[in-house]
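First, one chain by itself: the form predicted alone, in structure tokens.
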Amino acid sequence: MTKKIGIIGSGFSSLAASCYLAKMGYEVEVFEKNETVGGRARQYKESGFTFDIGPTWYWMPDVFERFFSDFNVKPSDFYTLEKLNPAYTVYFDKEETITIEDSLEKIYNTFEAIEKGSGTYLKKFIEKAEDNYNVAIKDLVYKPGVSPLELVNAKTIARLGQFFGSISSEVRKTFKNPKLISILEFPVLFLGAKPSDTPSFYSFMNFADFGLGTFHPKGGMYTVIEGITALAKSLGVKINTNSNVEEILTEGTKATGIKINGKHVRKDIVVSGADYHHTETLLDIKHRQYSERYWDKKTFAPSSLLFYVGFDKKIKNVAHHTLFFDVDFDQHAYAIYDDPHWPEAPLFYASFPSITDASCAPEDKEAAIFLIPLAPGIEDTPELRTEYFNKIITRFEHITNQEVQDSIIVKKSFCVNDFIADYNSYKGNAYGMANTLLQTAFLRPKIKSKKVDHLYFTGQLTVPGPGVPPSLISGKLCAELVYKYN
């Protein structure tokens, strides 16, 4: 007889797995506490703006092109890619922007034009990322996590250096200018941790930016998302929505069901796409892996103040992308990492998707995602939200040279209260658990329960880390390791 799977959560990771699942012959059926599925992937919509409420970057396209290619489809058949040109701007101030476009030469030139001789350095650097980017998709991110043994073959043997030097002492070592450094150490940041706790041998990070380019799916990042789950569709998942799941039901040590909105629905197999550590808390402690300690000590990836703004007029001198650098990076990183407070004077990224793609707002108008980075955990207050969305706006008026503020028609916040209200988010971090030394590969929290029989867990919190690219591949590696155990 069939065995039955049921799936928490409808985000990356859970939709990834539950197409592999249903490829490998089980009857699939995947529970979302939301309105609509994706997750932290979801969409807003308002007044004729569209705006993804998560993931709004689009890179590493070849693991979708895999992801897709494994059901014998192609990304194009359920979405549209543009490649971004620029991929990004970032101001440092009002008067100097770095712009960084779509091809390696032409990115080359930029640098060599800032700091003489960095060109030809960047280009070492690239090679060596490109080297890195290559083992970790070929030989490592699509490894289970089960063993540390995993690790270890010739080509990683070459670079175990990499894993105990870190990528700021790596650009360091090569780049003396400032604002140089710290777009080299930016890709790293959708790891999840500062850069001085990242190994150096992230630098993949970095081919994955300048070498791979940042794209665009039309409609947003959501198509992406609705994309899978008519594929998952197609192969039998059933997808239900509005489904609470309240409880993990168990027999003896093995997974036997959940408790959906009061209903208790039996499966074979139980795969958490949910966070970990709220998953946990629907078995009895002592089917708990991890203990709350556990947790309290682990880097999470930051959480984030977001604004879905509505503008009823085009915004000028900005890209698609862009990059507010222009006050102190080190005091930022210091309020998320090591004294968890609001930060006095905070970085912040701005998306204008409207500006690639005229279906995300009303003509003539633009459609804008602001988003600051923070600690998680930290205290979230309409007072604070609307204080900080003042300090950025004030800075982006006068950067960029134009008011705005008296043109705002949409707007709409999401803090920390709302990762843990929507996603059950530990601490309300926005992306889950930062990829450091001793949080990556087998270190991670393990996708087959030690203590619980069929049941699994994929997502951003266990292997192989934070971000839409390695969500997938957990779908991939989670629903493997149901098929060698079932």
Ligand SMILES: Cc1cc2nc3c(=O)[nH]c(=O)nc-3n(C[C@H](O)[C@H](O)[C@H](O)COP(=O)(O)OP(=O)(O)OC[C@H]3O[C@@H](n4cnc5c(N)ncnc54)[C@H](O)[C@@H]3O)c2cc1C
Contents of the next structure:
Amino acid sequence: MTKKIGIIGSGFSSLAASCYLAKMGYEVEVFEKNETVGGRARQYKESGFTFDIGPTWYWMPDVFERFFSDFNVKPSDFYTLEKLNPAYTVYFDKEETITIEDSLEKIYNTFEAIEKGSGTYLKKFIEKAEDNYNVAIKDLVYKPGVSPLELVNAKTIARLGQFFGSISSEVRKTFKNPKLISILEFPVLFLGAKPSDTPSFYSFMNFADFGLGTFHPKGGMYTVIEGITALAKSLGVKINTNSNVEEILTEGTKATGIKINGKHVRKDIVVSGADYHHTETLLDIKHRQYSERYWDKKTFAPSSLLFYVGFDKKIKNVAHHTLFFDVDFDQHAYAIYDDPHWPEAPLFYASFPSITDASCAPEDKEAAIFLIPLAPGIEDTPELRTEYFNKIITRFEHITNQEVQDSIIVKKSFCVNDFIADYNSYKGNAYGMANTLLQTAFLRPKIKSKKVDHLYFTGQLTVPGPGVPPSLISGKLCAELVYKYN
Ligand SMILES: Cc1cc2nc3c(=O)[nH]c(=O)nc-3n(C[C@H](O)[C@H](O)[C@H](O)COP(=O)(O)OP(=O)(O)OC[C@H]3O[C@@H](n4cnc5c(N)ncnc54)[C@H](O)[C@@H]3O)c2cc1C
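Having seen the form predicted alone, the form predicted together with the named molecule:
Every component of the complex follows; first up is the chain already shown.
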């Protein structure tokens, strides 16, 4: 008889898992608490503006291709990609920007013009980063994190030193210009920890950044969610929204179904793509694998304060992706990781998708997303949100040399309390659990429950980690373990 699988959540990891499991022959049903699918990658539309609520950087296109090719289809069957040029611009001051273009040669020249000799150093650095990418993203991240032995092979042994030195010290050994250092440290921020706490092996993110480039799916990242949802449905997956899972049902030590809106739904196997900590709270305490103390001691990726803003005019002097590194990085990192508090002077990121993609805003208007990384669990009030919007928008006007505040016609914020309310996120984290050395691979929370049979986890808190490409991979790893044991 066909086994029935219930999947909690409809983020990238749950949707990916649903596709693989349906292809393997299971009867798969997804249960999402919110009105729409997509999880952290949902979409917000207002007055003709379209905003991605979460991810905006489409990196590692090969991972998306590999995902779709597992189903004999291509990304282009579902959405249209554009390689961004420039990939992004970084403001270090009103007059000082560095723009990262769309090819390695151009980026080497940019570096060389700023620090003599750095173009040649960068070439070597990127060659090593590409080697790491080939080991990590084409192989290691596809291991299920079951045993430390998965990581042991000739290639990883040859790179052992890179697991113990940080990306921060590696970059500083070679580059002296502080702005170039900031640009080289930026990509690992996607992994959720400080560059000084991230192994230098993770320089593969620099290859993803400079070597592979930054893409924009027309219509925004949500079109990728729509594509995977269409794929899942074509494979027979049933998707239910407005379906809050209140409990994972068990008999003895076996998962037997889920309780949704007071109703028991029997399943042979339960998979959860909801945040790991939350999923365990759906179980009786005796069935939980990790204590509150365990979670509290982990390094979580930041939360964020986000603003989705529609401007009644086009915005000047910005790129599709623009980073504002005009204040001290260390004081902001300290406020996130060492002594959680609202940073005095926040770094921030702004995205203007309508620069590239006319479908994101009405004619002659601009859609903008502003993001300030924050410590998870930090106090979140309407007053703080307003104070910080005023801080960054005033700085934005000064640095980019234009007045914009009178042109705001749409504005919505999203912060810690929304991450908790909308996604049951632990302490309101945005990107899950950081990829530090002690939170990598087999050291992360496990995909297969050690206490409850027929219960599995997927998503950015388990293997391999935060980000859209890892979430897709996580769905595949989870499905493979389900298949192996059932
Ligand atoms: C602001 C922001 C910016 C980001 N930027 C990028 C980027 O540019 N590039 C990139 O690659 N990554 C980025 N990320 C990270 C990326 O979005 C995530 O890693 C990925 O989307 C996580 O997918 P997931 O499936 O693990 O979790 P989620 O997307 O959180 O999915 C979990 C789902 O479970 C649902 N759920 C929770 N509890 C229940 C319940 N009890 N019952 C039913 N359903 C439930 C939630 O509603 C949610 O839909 C960003 C994330 C955020 C928040």
